[in-house]
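Take a look at this one chain, the form predicted on its own, written out in structure tokens.
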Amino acid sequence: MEKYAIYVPRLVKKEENFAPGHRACIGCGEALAIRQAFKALDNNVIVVNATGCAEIFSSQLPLTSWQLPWIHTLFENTAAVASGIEAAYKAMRRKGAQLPENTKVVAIGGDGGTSDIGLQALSGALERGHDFTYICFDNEAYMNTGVQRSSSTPFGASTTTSPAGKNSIGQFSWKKNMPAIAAAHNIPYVATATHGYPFDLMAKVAKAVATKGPAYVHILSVCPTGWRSPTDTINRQSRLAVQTGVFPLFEVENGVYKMSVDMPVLRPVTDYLKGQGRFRHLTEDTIALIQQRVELEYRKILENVKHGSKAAKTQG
């Protein structure tokens, strides 16, 4: 991980596949994450974009921020459309059509379009083994329509449809584990990333797109509007999510887990929660419960990494 500790602008190409001038909110982590993700790729990419924040702020006619072939889809059919494009591309080349070689299909969606509404189509596409990459930009709620909860909203967060109050702590269920669901499909590549670790994010997106077969990348994207956090702290929040174990960074290559950033000692989750207004109502007891859950889930990933290392040694 040491190679990501120093920012060296010259290591990143100057060309932008996602141009400035879009209409994202001030301090939008998702816009930054999209820019980083597509900087990692060349321009031989077709983008399939679900309804959501990214689609809304980047593509209002007659303007667009996309310097790539781009198609808008509904929440529920993004992976299905990406599958169709990938299959059509292969069929046309098989029939002799003069198309560019090695064109890649990248589908992107928010947490709602991925873990809720589009999950069925995504599961089917991963099961069928289409050669495409799906990227979930997870800002942990339906932000562009009013900060309604999704199944990716963390436990205890206050949203407009899970408001905190006298009889409610906010979101009542634990965040759905989409990377684990994707990995359970036994696809070649799954990874987590966040914009606070830009080189790690770009390397994982590049690896996912280069992978033969389906790949899934889950990117935590800080949303100051929905998280009720200062607009100049998105990268700090992003890094705190990793340093507290709330959002571990790892890869799953052909079923083998590998930590990207292994924290010897996790910071207390309070460091992460206190900077966000959506958690300010939480009691010490609830924070202790979240701390317990975070440590439990982190240990599970470490166990998976340990098991993978043993398996690799056995095979070697």
Second form
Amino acid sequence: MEKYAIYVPRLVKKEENFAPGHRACIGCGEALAIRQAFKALDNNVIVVNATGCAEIFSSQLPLTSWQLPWIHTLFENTAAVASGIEAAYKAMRRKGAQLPENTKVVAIGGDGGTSDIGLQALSGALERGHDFTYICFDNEAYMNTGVQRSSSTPFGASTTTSPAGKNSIGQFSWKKNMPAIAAAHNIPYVATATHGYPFDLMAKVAKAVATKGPAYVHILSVCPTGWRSPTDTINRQSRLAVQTGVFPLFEVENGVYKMSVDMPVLRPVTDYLKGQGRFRHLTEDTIALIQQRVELEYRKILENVKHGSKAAKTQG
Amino acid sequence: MTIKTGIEVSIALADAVKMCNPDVVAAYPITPQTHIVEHLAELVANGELDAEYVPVESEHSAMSACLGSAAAGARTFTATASQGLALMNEVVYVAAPMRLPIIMAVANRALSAPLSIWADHSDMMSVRDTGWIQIVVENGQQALDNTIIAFRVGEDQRVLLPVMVHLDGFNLTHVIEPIIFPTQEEVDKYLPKNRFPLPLNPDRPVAMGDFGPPAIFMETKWAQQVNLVNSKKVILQAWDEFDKAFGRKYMPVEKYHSDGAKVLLMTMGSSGETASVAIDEMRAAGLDVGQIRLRLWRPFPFEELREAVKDADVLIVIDRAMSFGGPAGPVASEVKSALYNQAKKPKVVSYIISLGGRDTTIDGYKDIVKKGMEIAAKGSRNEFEIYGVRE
Ligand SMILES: Cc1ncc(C[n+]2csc(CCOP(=O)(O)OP(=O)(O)O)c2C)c(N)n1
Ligand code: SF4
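Form predicted on its own done; form predicted in complex with the partner chain now:
The next block holds the full complex; its first chain is the one shown before.
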């Protein structure tokens, strides 16, 4: 641990593309994840930001937290705006315009802007094969408008539009599997990450951006405000999500799944759920249901990994 | 050397876009806009146009991709109509305050329901307040000319605004007309290269489309108003220079036998040509009628309108859209408010005609003028008249 503290800062470059000085809540995991993601990149990046917490806390006129060229237009069209920028660079470069080398387009959005309202534009952009990276900062609800459910909110979580009550257990549906949806577009790179594993996150973002063609990175970003959890536990929550199997870390490269942080034994989901007020109302039965589902989904990914390595072997 | 060809107006418009050498065309098909974007796709596919054609999955994304493209500094074109424009609406609003010079042809078509693919101006009216420059054309030649002009105006450093060129669906898009084509050299001379001043570029980072708190928002909106109103000077100059280069003159309010006429018919769009024939016949029969055609819808040409109608007693304004439960047709409403505070002004009669592609004939326009004069003399209990409807 001592060595870690000495060497880690040396491994990470000093410049911040996402500068200090923004308006996020105390302990915001999304702000942390964004900082990590953009620290992994050089400054040859154009950022397209969907409406949501990240845009609001980083761009209030006349200030900005961005050291990179940055554009926000709307909530649901981020992938389409990125498509336009990528196409523009391609055409202008072909026609001989003097443009900086190797410029990359990175689109970012929350889980709402990604898995709900922006899904069509994202699917279109992935399908058309634009050379860009899309990063979803998944805090598992519409946080910017005050913690309403999204299709990425986990089963049983209480939000303001899926409140727990006499006739409601909170969120009634299982979390939409965005990484699988992205991977189903047969794009070259898909990965999951979270700020509690910063090097893994940074390596994946760097890899995504270096990929030719569309890449998708899904980053679990703890929101203490919406999750009703203490502000000093965000990295602990983030790691527990991985250790319990709730949010497995993996990569899908050209269709081949690879586990990034393998958990030989998963911790029980209660370890994760109990630290968060949004799950406070859950009964043991519901928790058992969640446990079952988490194990099932985790096994599916392991199966995919197994198939992937077999396929890779036969090809080799 | 200029060439005069019989050609479908949509194809001519697409060819005009080609001559302007856009970098990006992002579009989604909708009748009656399809021939424009199909032809552009074909030109790109054949290597006749060096541009990225982005076949997006919706109009919302078409306009969004255009935002990105224009922000990156690329010359950008799209086209749509009706429901497509309605789906785009949210994004259309973003382009003007962000000062992104996107050029869009709108093949005007009615809005559902009931479903209609034919022309009227309901779609145009739904984007009236989006802050775009809006030019309305009457025939194929004007469509071609004003497409070229739109790039020059929108990209002008004093303007930097998106521009819509409105042409009536089918009545214009699908007809074959004799159209004079300029040469590529002439277009290149008229249209300078696009030099967007603050493009998204890692060498010189800018932040665009930030979050505007109340302390700043009103100032940005006022700036938008000043900017759009000021664009008129540049539009007039671009039209003037177009006249010098190509010998065809455009004006915000175009007059047809209107000087001194006591009764004026005001049109906007393709109906103007049929109306002109009616005016010819009425004048031949000794009636003191003239016509004015509104070419520039935004920024609205207040001075030119007031000047054009100052001697008239009656002004019959033709609209091809409804403002349900409202005062008059949208154009007539604006004309009325433009004239209300004038000391001397004609009586304004509002006529809604030709919704969803219904034809109004030459005799129809004559009828409208006759009835309009009666209404001006005797008054009417209606806020506006609707022509040719079976009740
Ligand atoms: C068309 C449209 N609908 C609704 C909104 C309001 N809105 C802004 S941000 C937001 C939620 C954002 O949630 P998410 O994408 O998950 O990002 P987060 O704020 O949680 O980071 C909503 C509903 C909007 N801006 N535009
Ligand atoms: S609401 Fe959540 S995601 Fe948004 S700024 Fe606050 S902590 Fe961050």
